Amino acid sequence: MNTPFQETDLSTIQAVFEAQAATALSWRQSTAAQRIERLERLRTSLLAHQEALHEAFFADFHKPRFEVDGTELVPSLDEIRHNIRCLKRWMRPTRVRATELTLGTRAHVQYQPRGRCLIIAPWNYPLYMMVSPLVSALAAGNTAILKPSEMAPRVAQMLASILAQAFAPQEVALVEGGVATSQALLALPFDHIFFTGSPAVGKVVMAAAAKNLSSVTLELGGKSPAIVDETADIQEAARVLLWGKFVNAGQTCIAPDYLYVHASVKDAFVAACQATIRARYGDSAQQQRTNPDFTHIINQRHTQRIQGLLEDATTRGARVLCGAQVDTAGNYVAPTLLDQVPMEARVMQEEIFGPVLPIIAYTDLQQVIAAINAEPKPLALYVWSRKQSNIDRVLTETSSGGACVNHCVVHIAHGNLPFGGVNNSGIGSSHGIYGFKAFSHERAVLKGGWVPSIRLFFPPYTAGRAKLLKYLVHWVRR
């Protein structure tokens, strides 16, 4: 059972927000060395709480230590390392060449901190999804108020301790609570809001931000498809796709949500998947149920939701290839493969966010592409193929936040790639320099000089100037 939480009172939230105003102004002048020192403080505190984080994650949703380190702590530390290494270069003003109309001037782009930032993180990766944007916010010179999910309360409490050791509240503060706390935070005029969560809540966040004209970065979700064509390496595809699907028990925003497999290799692929599941989690249902390497579902409500998806699918004619055992009291859903799932089944309409993978046979790649394009744009898309023309077709004719060819999920860990969605799956990008820019205002700075063309626009508007302007109109149309 998750521990109860309390809403943070409005006066506390307001006081912290106001206290960060002066800090945000002073940090506007902060140097790379000062920002790096803040990142080092965060890193030191994270490492000091490693064992306590293991215990908190296990208490909240039975997450193995290996997954805590591999999917939460290591990516967070790598984000810090990457920012420390590159920050001086990112902060330098970027010089830009003058255009023909502005010859004689000099110009550059200056990266300024946005100011006071709000970061709202989800429960599925409660450490990484909080620390990663915080690293970008600090690197860009901002203060931050963080709101963790109430559904992982022990991890939230550990985050509070980690941040309190590293920062004063007027620098970085964490507030706990549920919907009421989120609403109170969203009513404040933050300079930037970074939200990770569902598209439905993302719309609420965006509407609230609009009232204060706060800029936003929205990392949302959706149903991320995977395609395995007739030329793919079947064994490798099964091994990697099932890792991406079942890590964190499928509670991953970029997990493969459903899978198209060419009919000619479907039986071989299913057999490879079943063998992979047995090798990793055990031969029997009981062995899989007690496997220490398999994360549980976050709470009973979500366990019952996934159970409902399974029951709806089987009632409509879906065939269970393996798994489908559910223990609602223990928040456990077995690693599950489904076949012959009708498109109208809820498991094909809703984001699963659990260890359930529908497999769909296909013969015509164009029909698969059309089906993907008929749905909202996903956060990720995965294609397994050794035929370059098939790869090119999928990447050219579909749209998604990110994509992997002959891999899955790991693009989120690539520090030099932008991570984010498109339309329904998100707005804006994060990680590395893209996160630094998300939390920065790119200010255009022009230094004056002798610009002959500008003089044409000075009154009085004589016939001679009108003639020159007419020539200029024709010139710029070239």
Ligand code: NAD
The other form holds:
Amino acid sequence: MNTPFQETDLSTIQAVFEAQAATALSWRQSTAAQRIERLERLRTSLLAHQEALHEAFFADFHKPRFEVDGTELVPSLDEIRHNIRCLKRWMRPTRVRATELTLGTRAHVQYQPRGRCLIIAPWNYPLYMMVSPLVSALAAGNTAILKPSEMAPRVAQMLASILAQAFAPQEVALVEGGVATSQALLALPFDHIFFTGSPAVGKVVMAAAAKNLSSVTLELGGKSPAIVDETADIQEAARVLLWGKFVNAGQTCIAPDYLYVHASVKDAFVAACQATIRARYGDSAQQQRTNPDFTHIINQRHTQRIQGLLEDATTRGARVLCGAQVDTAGNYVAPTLLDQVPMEARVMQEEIFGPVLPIIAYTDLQQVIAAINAEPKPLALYVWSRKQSNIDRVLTETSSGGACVNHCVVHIAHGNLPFGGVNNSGIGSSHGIYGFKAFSHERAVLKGGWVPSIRLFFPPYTAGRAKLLKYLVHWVRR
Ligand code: NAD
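If the structure you just shared is the form predicted on its own, then what does the corresponding form predicted in complex with ligand NAD look like?
Next comes the full complex, this chain leading.
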């Protein structure tokens, strides 16, 4: 059961923001060792709260301990570990070679902390979506104010304790609240805003950031398609795709949202999916309803939203292959497969964000690619195939934030890959060095020397210099 939340008043927000100004200035000079010590403090506090976190997650949405550890704690700790291991190297200025026009100079890129950063997170992975950008912000030498989602209030309170144990508010502060608090924060001139959430709110964040010209990273959502072609390993595809779909009850930004399967293997694929669901969650609806390994929906509003999607789809002619039981009082939606869903059904128009998988049969890959390209660019795209030419076509003819070939979701756990969307699914990247760079200003530093070409530009602009410049124009055109 979710507990009510309270907005934070403006004066508190303003005071924390101002208190972080001096810290941000002094942290500009922080060494790798100092930043690593901050990351270690965060890690120690996280581990000290592991048991309490389990309880908070269960209270907020019945998330099983296994999934809390596997999808929240492990990736958070891994991000810390990866940053601690690589930070010294990432912070090192990158030397760049002189170009022909700047011969005689030396130059490098200096990674500077941006300063005071704001991190706003969604409710679906309320720990990892907070800790991951915070790790990058700290690694890059910034202070941070964090605004967790009001929809997972128990985890938000736990995060407040974790951060209070590790940091003074002038270093890292958590501000609880909903839309009003979020908007009060967004009005402040932060040096960087890192937002994770829906594309609709992403636009609100970007508009607010524009008023102060704060830089932004937007990690958004959308409908991520999966394709299973006629050559795919059907059993393996069903096993892995259904894990990606049903972990956290489908409340995952990169969960396969809907699935295209080649008509020639559709029956075999559906049978494999049904068998997988029975083996994992139970044979009967009752067994599935009480299965402790299946997360619930975050609240009643979202349960009713998903119920509405199911009713709309079935009214329009969709066939339920399994599942579709909804218990609104218990915030539960059964693992569901849908067949023959018309494209105009809402479940094919909106991000589902629940344990419902529409399965669409296709015969022509070109039409699938065209249908994907007709929609906003997704956050992730998955292709299951043993045919290299099909894989190549999908990868070269579509666009998405990330993609997996014969896998799904796990690209988020790869510390050396950028994680992020493209246009409607996001702007900028996070994780590892990409997160470090998102929270750093890449400052161009040039050290003077004797640059022959620059002398040409000194006044007076004599006829001789004009002639040389003419040669230069000719030369740079080559
Ligand atoms: P949301 O956009 O409704 O809310 C996210 C945050 O923004 C919350 O903290 C909320 O309080 C705040 N917020 C909400 N409305 C606001 C407004 N009008 N002005 C200012 N702040 C506002 O998203 P959600 O429902 O919490 O999360 C689900 C969405 O997040 C999905 O679209 C999902 O795909 C996306 N998501 C993306 C990623 C990613 O890494 N790309 C990860 C998780 C979730």
